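Okay, so here's just one chain, in structure tokens, the form predicted alone.
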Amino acid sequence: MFYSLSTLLIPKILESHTEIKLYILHSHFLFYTHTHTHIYIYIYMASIGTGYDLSATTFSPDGRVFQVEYAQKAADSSGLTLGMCCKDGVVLAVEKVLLSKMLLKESGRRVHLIDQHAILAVAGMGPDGRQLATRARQECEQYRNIFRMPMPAHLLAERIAGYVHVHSLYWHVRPFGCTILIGTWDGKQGPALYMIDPSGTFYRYYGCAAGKGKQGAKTGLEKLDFHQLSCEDALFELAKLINAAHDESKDKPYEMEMIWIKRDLGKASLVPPNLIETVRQRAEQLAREEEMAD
């Protein structure tokens, strides 16, 4: 007989056989008793993962993969990563958290340059991203080894989605902790701005977020009109969204990085760490007024 049954019901079943022995089957339970029945108890457990979380190689029945879903509640769980498209390049931010007073700013950066024309920030682990920063860093320097011109966006995009995709399908290798965001500037194309999740998803955005406080981080970059919105303007309205999304009375300090691809300058670089702390004050003192207005 099959049975379709809680496992709040077994230790019932227990009670009223004798004897019993119990084999674990994968997902299956197999009870038996003194007079040789054998009774069958398949308990559902996909929506939790029991049996299916092994390996990123196994799909539950639901067709789901939990390995890359642990990777992106991992990304889910950093702090607050943010990047918008202006009309005259790309922005991305970061709210790092603090785990020490004892560390220095400038230490486990979260933002990378990549090449001339491309940057990259991290949401989850840091470890990860740095591997994928390195890896962007191989692609556009041996593309523009071969070709003599920078990495197209969309090119750098897919190869890194690519490699990403790759590590959920062996059991050898688990799946990358964090979500990137990948900013570049084309002369032709303009700027242009991808997510990269874990299962190596990627799409282009106006503006996008990842980390801890993405809905309503997200929200906030819905209002905003991205063609009119200069890089400047939008290093103040980043910072908005970050302040935001930080409790102070919960959540750790925190460290505001940001790096840019502008087309005046003509090439990726970070944002000046003095240029942070006004915009950062800026939006901080914004908060207090509203919050006192209120």
Given for the second form:
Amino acid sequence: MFYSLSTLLIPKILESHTEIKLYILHSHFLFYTHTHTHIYIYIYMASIGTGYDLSATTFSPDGRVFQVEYAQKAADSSGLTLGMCCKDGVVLAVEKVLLSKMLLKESGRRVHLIDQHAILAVAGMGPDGRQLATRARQECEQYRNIFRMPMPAHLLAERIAGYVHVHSLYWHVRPFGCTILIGTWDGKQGPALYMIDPSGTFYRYYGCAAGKGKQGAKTGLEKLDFHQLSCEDALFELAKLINAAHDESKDKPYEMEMIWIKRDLGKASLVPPNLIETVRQRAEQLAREEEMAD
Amino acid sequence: MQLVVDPVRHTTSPLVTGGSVIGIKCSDGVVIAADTLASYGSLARFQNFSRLLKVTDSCLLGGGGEISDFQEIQRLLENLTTQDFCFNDEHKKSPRSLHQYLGRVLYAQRSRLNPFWNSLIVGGYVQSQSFLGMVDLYGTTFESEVLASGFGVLLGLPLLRKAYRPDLTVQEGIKIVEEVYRVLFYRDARSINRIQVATATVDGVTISEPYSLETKWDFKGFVNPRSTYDESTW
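Got the form predicted alone; any chance of the form predicted together with the partner chain too?
After this comes the whole thing, all chains and molecules, with the earlier chain placed first.
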């Protein structure tokens, strides 16, 4: 098998991709691989990142880690995910794109409860996000077991970011293909909102966005006054931003998912569906009116 | 050299202990009570310790025996209810499930020769049905209309059985339980006259603040004992 491969396939590819010749000679994968297709895939992919994107363990000469950048691309290819840190709590919202008309409502959720005081929303690959949600739950449980109090936001964010980060350090694991938003309410410190990207970078935000159309949404977020904004008001703002990012004629239909943690409720919960429906209709109505006015 | 090694004894005796727990099933709910004492041997070490626990909105737990083991069980239950919370599927563990769960936990521990040194009483009220069950340190589970643990088995159960009627209300149940604790305080040296009463009814679970029972000591035999021996109150 190996014989025929080296005589037939490789010279052909080398002709068209002379740049990567060196790479193929160095690659130890070549000698361990026994099928045409595998070899072909390696070579084909190498041609995009000039050989430095096969593993998250290797920097490119200009100091980039391509695998992590691809993961970020995966995270930004899904529906818009937004977070707002208000005066009385945190609200997260997701534009969940519906890939089929046969999908049941509220299935494949992208917003998750982590603990009584913590919530999480996913932009990007749903399964990867669920894995992180599970991890976050474990972290919170462990913290509770040891200290008998809810896990502080900065520690939770740091632990999860660390977990994401180690997945960008080894060739035998794939980085997480998602960006996650974590919201918490702490009796002492109040609300907190963190965003963690596939590289393990995390910051605390007033408002943040990930996924398709995040640039536009960020501009919208910057116009808000988060010291004055309440969670109730935030619902409408979020619905407006998601509605604005969505092109009805081009994009697939979507479901709006929202989750919040508020002072007066005391613990995290999904925003009731009827409330989401109301703000969504209001946002759509407003958009129509503005269109008419133009 | 010693060839025969003594068997491993993880837990040979409890250190800080709680006394009796009493439970009674009523037509409109369940009453469980415990005094607020945690003894260190015969020393009344912690006199304001709550041994009653709200597990869910419809289920409560009372524990006697080793207090640290009870706290460990409390931790397990908190993890369980947090997991239920995160699932967010409107499903809560029923009192019956929690009773069975605790049975499995205590049985597993005793099978490792390291029992949780507790007797637990689980009560709850779901779908107009009262539940009252007990788990002992061997992992034995059973249900009954009236339950008692510790010294309460000896002094409380006969009183509870006598007072029990299927149509008891929770208010009557509370009165009966108070009476039982009064008797226990007179006779059980590891008890205190400060109790908490918890109820599970259609309105959910409530645990009362600790309160003191009125006691009466000026019995003739106490006031004027004629001799040390002939006025035994037994």
